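Next up: just one chain, as structure tokens, the form predicted on its own.
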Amino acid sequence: MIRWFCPEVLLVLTGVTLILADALIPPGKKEWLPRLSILLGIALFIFTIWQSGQPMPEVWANLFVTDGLSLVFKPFFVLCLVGVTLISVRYPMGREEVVRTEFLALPFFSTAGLCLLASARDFLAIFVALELVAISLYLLAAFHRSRAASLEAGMKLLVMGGLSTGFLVMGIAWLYATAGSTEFSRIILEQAGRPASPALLFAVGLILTGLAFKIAAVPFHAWAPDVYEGAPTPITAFLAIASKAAGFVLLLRIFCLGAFALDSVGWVFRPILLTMGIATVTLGTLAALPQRNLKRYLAYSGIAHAGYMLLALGTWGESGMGTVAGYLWAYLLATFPVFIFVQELERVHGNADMRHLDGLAQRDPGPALGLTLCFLSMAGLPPLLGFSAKLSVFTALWSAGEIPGLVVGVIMAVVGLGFYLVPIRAMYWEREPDVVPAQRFPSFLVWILLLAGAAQLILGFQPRPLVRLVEKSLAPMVSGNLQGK
């Protein structure tokens, strides 16, 4: 019975509890619900770490597995939930204030789906978990109904999400017709030692297309900037970090550990992944250069980072897999604090235009220092954590002999330094405009940004904790061993 108290079940129960509490408690007595959601999120994060290594309920044994990848990324997703809940409490809802509890509850359902994705070993389980994630995100992106941009973001996410789901379902159908199963272990046993049939390759291509939408890889990236800009900022952060990480965890699970970890498949799709990575990192970097809205800027930055991870994934080896796992954690630690700042910027100015950074170092040096370290880490400058992440990508490419990907990656890293220096220049060298309010940002934001910047420095000098996470993600199955791996 105790095995049923896994993070996924408790996340769903927590979301249901918050919605029921909001419905049953009188309107004048709901002030404590936001604080309760934060406490529950933190408690679930601690429980997820404590529960690591415990097998899934036996009834789910054929669908989900506990291994290194799930142990590393379930806490990752719940940590994202805690951060989203913290900033959702301060998000200015306006006329939608009466439905704030639903705004706080829905991410719990999405996070349950993300945790299921981290453990999935069957394509039907992947489909169900993805829909649990997606339906909540469709609602959350369009939650601010008084803003046309939010409604547009929700509609675009719905259309593109439906399209990606269509590709995924068609790929699963073709796969079942070809291999006679949707379970990873049986597919490997069926296809091992045999050349990949055209039908199997077609199925893999459809599934890869569906997942490419999720990570906003070129040429399936066009939805990301508009959705990121229009969605409420907490949901933008969730899409940019947790949802993108889920797509890469699935790619790792499917292509490196699961159904398609076959030489016959890799021979065809390794160059495709590398080509997508080159196109994605190039477009993301070049398109970010002219951006002046911070949310669109972060959208293209996220596309560029997805390109680097695709390049690592395209090496089709254990080093590439570990590189992606470490890169995702580095991306979380550098990017989430910036989204917290963006929301506070919107609270003060009503938008996230980069001109509001002008002169920030003169009027509020604490946030400026923290932001500078986060941006430089995203740029990959030593001795910050982002440098170790990008260096591991380049090392994996060099070891695999993928020189074209390495050359493009290095060039784009140099070009990318230009757009990451734009907000830093605005903070330190632009004149403070007269229209900027005199008040400072709240002290909690200053501490968050300073701690985030300190984390970039400490982990850059001493990346051993991140290395241990990477090693843990490569650990073999804890339960439900995958045959034929």
Contents of the next structure:
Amino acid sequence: MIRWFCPEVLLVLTGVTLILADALIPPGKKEWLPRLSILLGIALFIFTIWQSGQPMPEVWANLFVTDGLSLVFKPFFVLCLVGVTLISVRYPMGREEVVRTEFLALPFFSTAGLCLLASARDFLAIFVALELVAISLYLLAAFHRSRAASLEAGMKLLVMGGLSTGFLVMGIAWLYATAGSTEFSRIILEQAGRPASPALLFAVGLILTGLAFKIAAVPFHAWAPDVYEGAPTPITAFLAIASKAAGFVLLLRIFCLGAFALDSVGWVFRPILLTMGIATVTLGTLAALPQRNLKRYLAYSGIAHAGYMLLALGTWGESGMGTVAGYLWAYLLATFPVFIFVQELERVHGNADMRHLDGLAQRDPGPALGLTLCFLSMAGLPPLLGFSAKLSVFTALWSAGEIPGLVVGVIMAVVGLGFYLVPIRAMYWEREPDVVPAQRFPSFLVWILLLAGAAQLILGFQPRPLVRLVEKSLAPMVSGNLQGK
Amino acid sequence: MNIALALPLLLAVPLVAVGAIALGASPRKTALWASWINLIPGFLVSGVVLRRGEIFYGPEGTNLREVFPVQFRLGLDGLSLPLLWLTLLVTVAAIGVARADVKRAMEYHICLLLVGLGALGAFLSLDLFYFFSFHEVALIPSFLLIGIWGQGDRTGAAWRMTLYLVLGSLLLLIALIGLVWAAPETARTLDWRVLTETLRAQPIPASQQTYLAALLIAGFGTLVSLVPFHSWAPGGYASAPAPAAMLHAGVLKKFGIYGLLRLALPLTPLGWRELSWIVGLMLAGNILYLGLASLAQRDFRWLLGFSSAMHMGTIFLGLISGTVLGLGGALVLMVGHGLSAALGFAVAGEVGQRAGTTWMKDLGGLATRTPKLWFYLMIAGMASIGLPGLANFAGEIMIFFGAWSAHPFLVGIAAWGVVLSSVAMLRAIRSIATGPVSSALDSKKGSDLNGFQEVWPFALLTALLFLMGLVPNLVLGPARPVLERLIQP
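I would like to compare: after the form predicted on its own, may I see the structure of the form predicted in complex with its partner chain?
Zooming out: every chain and molecule, the one shown earlier first.
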């Protein structure tokens, strides 16, 4: 019985409940709805951890599967949802926007789509799930109607998302035309041992293009900084972390496990992925250097991270796959706290300009320390968590013999430290501005950031738990998949 | 009680002190107490090493089936013992020299303790993951120390130093990955002791050794400021506050040489031999180019920075000598240079504090105005020149003898280095110590080192310099078997 309440169903139900509650309860008595949504989010997170190992109902067996990848990533997405709900509650929407329940409810739908993606094994299922994610996000990005920047962000996301969906659909259509199926296992059976036909390669190329938009990989990255800057910060966090992760989950699913885990496809697409990775790392890192707005800065940092993950993906092996999964968790743990901070910065100062960090360490040593650890972890400095992630990328590249990718990765890691040190420098050795706003950061922020910093340190010094999580869930699947072939 | 627990204790004490300071304990007192207390576990483990040769802490063996076989394992033997003591004692002296009235004392002392902790951890770690990570722990504190409390072009110096060191570290990281992957798949491990045994039994193919050795030389060489990777060092030390420069030039830099001794020599012996002519060129660059550059300096701090980087050349000569004598000399000189550089930067810090400048032409008459400071200036200068009786001489003479048969030409160059450093140092001492009392010093009367409170760090370093110079066997005795094993074919 319980298996019917897999997180997707409950997520959708929760979203619907929130909207209904909003419609039925008279205005003025709705203050408890935000708190309710947080509680529901946390409950769902616990439920997901407890239950995501359940096999899928048989009627869905052709479309969805419960395996290591879904095991690792469903909690990931629901955790993102909890974080987003937490900061959405505090999003400064302005006076005219009294009704905000949709703002809280829509991420639930989006997360349901993400969870479906994590276990989809059919391109049609992928397409439907992806649209569920994307349409909610279009609405959310433009949600702050009184701000032109937010509308612009929503518009850009809509156009770019529509374009990427177009590529994806076209790819699926070509695929269906060549392979006669949209189901991964059928495609594999159909294509195994044969040289890949040009039509199949074309289809894979189109699908890759569609997904490259999602992960903001060069040359399909240009929308990211503008959208991130304009969208409401909770949604920026969702886009930067959950949506990007979704793209990678699909890439993993398609290229490492599913439809195209074929040598004939890999022979063509491995160099393409590596080249994209090199370009993405380079552009993300270099373009981040001059940024002075924290949200744009995080956008480029996210592009650079996507590049590292693409490099790992490009090694086309078992180790590359675990690396990407671990990297995404490390990225979540290091980046989300920074977004929480960015939103509080916006509450206090009105924008996320980096000059508001000047002298922060003297005003608020706690948040400054936590942020420093998060930034250093993103830079990949030992003994922090991000180092383990980068180390596994480098190791994967070395063992695959991909020296160009390795060299570029290393150089860009050095340059990257240069730009991650910029906010640290501002916090610790710039003079405090003369006018400091009277409003202080709330005390919960201090604790969240300190906890996040501690997590970077502890998981960095003892990365076992994270490695175990990834390894335990991915290793049996890889071998199972190989047998399946 | 298991005495090996003293090894993690060595790391725990500074860490606890950092926590206590962050929670509001008196920064200077806590840091000072912690660094003194840390000598106790130091004595405990030294006793074991002197008796048994080595001591370990942590899980035995490596679980090779794991994807990420990192294990927190510490160890100490005759080679790391002197470096452990160098770290412990220079940390004590550096915190002793640190001023109580410094701005933002809390963060200052935390950063100093972390730099010391990073060095300690790097020297103690057996697992390459921690070996590398601990060194990096010191990176950001150094960045902040120079950037916040430094002088001169502190911003530029901090950026240059940090980015250079990260570049070096990442080259090193690639080399480490390569070394681990060079082992046969069933025996891959991150424990460098086990790795050494494995690769001794099944050496890496010669061609692979060459480029691994090249990566190691570039990586560690950057950390040690080998020419052409040196340009972060002089400016960085000149701009750093005195305790930071003491820790960095005195201790942390030795990590690079230690790493070469530990990894490059035993794991890639063929590559190391093949590339030794390049190392020879580089070290000649250190000695001649940086030696000449130190002659041109007008600021005492810059001079010390250049001369500190220059002496690395002599140590490298010991490393490529291929003899136990030369390697032993390198080890003695590492310790000696650590002590003398620390003393030099401490004196420069005090002079700068008292006179408000370290420009040598603005100084003068130090000998009459502040005789104690002058005494320690002389000791630091003489040690760095290589006066017999002080530690550096013992090391240098061993290196010259040890390297003579293999690299007589380089020994000649190194001898010229002694001349260059003598000229630079004596000129500096002349213009700082002699002549009429400068107005800068005159304005603050009676500002010599004041009482035991201020003198003891200097006295400690001086005593150690003499001790090492007169009884270098303190270092060499326990280290000899380890060094012999290093160059065994």
